[in-house]
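We begin with a single chain expressed as structure tokens, specifically the form predicted alone.
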Amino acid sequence: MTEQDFNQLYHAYAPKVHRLCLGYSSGDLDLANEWLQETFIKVWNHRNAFRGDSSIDTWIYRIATNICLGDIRKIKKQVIVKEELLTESITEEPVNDEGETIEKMYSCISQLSEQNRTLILMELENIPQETIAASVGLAHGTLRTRLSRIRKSLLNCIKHGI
């Protein structure tokens, strides 16, 4: 892979990978940017290791997902919630309806299992279901069933907070 090939790859996939990372970071733009950068550094560093067993987009999404999930696990181990921080977050100014709905959606997505979160974030990015199935090792029919259940669960969570 030449530098020019990499640049084309970056411009083709960076926006989708960024939105995927944004979903994992629950809207934290700085964290999403960090994960995006880390993803493409890893793509560049391992460009010669890509064997073509899967499509290039499947490989990139898998790298991004692994980076996001790995950091989330690290963050969960390090987080100690203090009462002062909870009080401050409750008194934040209200956001507009659209912003509130998006915030609810990210909150509901963050409550999903790691695999379900990966599936729905990739679905929201309009990544083809065949690519998603290949990325996570599911049969296409199983993926469709799971996505349907996840969508119903998210809708219920957004509407009723359940």
Second form
Amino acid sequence: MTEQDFNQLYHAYAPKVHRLCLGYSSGDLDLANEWLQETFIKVWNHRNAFRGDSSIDTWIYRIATNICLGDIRKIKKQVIVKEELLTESITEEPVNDEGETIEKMYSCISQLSEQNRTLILMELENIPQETIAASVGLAHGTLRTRLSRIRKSLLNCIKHGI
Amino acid sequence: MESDKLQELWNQQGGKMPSFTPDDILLKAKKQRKGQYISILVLMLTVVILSVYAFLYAFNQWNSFNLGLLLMISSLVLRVIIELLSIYRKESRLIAMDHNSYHAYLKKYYGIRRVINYLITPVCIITYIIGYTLLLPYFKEYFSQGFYTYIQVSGAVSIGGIIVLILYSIVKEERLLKQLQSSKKKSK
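Moving from the form predicted alone to the form predicted in complex with the partner chain:
Full assembly next; the chain just shown is listed first.
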């Protein structure tokens, strides 16, 4: 991979990886930026380890989600964000404002299990289901069933806070 | 459709792209790699110097000073080698595994880290303290009382500092392990 290839790769995948990280960090922009940077640092430093067993996008998403999963500080912050938002969802009236609904969406996403969070974030980013299945390590059929269940529970959580 | 509302909501989120460029990332990546090579080089040099010292001097004129010095340096070197191997292993898995397998690997990894934290590290610290204690009589004999007191105090402070740092990292890793275990239980 040349520096020019890396440049092209960054422009092609960075926006999706960034939003994926944003979903993981419950909307914490600084953290999402940090993870985006870390993902592409790993992509460059380990470019020789990419053997083409999977497609390049699967490889990049794997690195990104593993970085999010493995970051200790993320988990610490997430717990705090989650607790704050959960308290809000109990005390507040149903949300109308767009910003608040997005906050609520982040809160509901953060309540999902690690794996379900990864699945829905990738799906919402319109990453092909074949790529999602390969990144996560699930059969395509299982993935489809799981995604439909997650969507339902997420919508229910955003609407009613459960 | 209901599902489209979720997509709509997702698309509405902000999240402006950061200002750094691919070139900035390349610069950082190269710096990070260089730093890793330098640490390995420094470590290798330390091991070489330690081995040369042991074979040329320590084993010929065996006394508690040599023993103390060897214990101190080898316990530090051992701890650093284990740490580097552990980091390298984790990173090589990070880029190779799918999310599910990496999640499982992380739990195993932090299980191994427990062995390092609760068994190997205390052994290294105790070995280091024994080595340090063996040096003290020589310091007392060859240095002034003031300098000897300084060595005692600074030695105790640095050992204390190392212990606090290690304890801090143990607490962090324990927290992560608990999070990983609870997130698995939450999986539907």
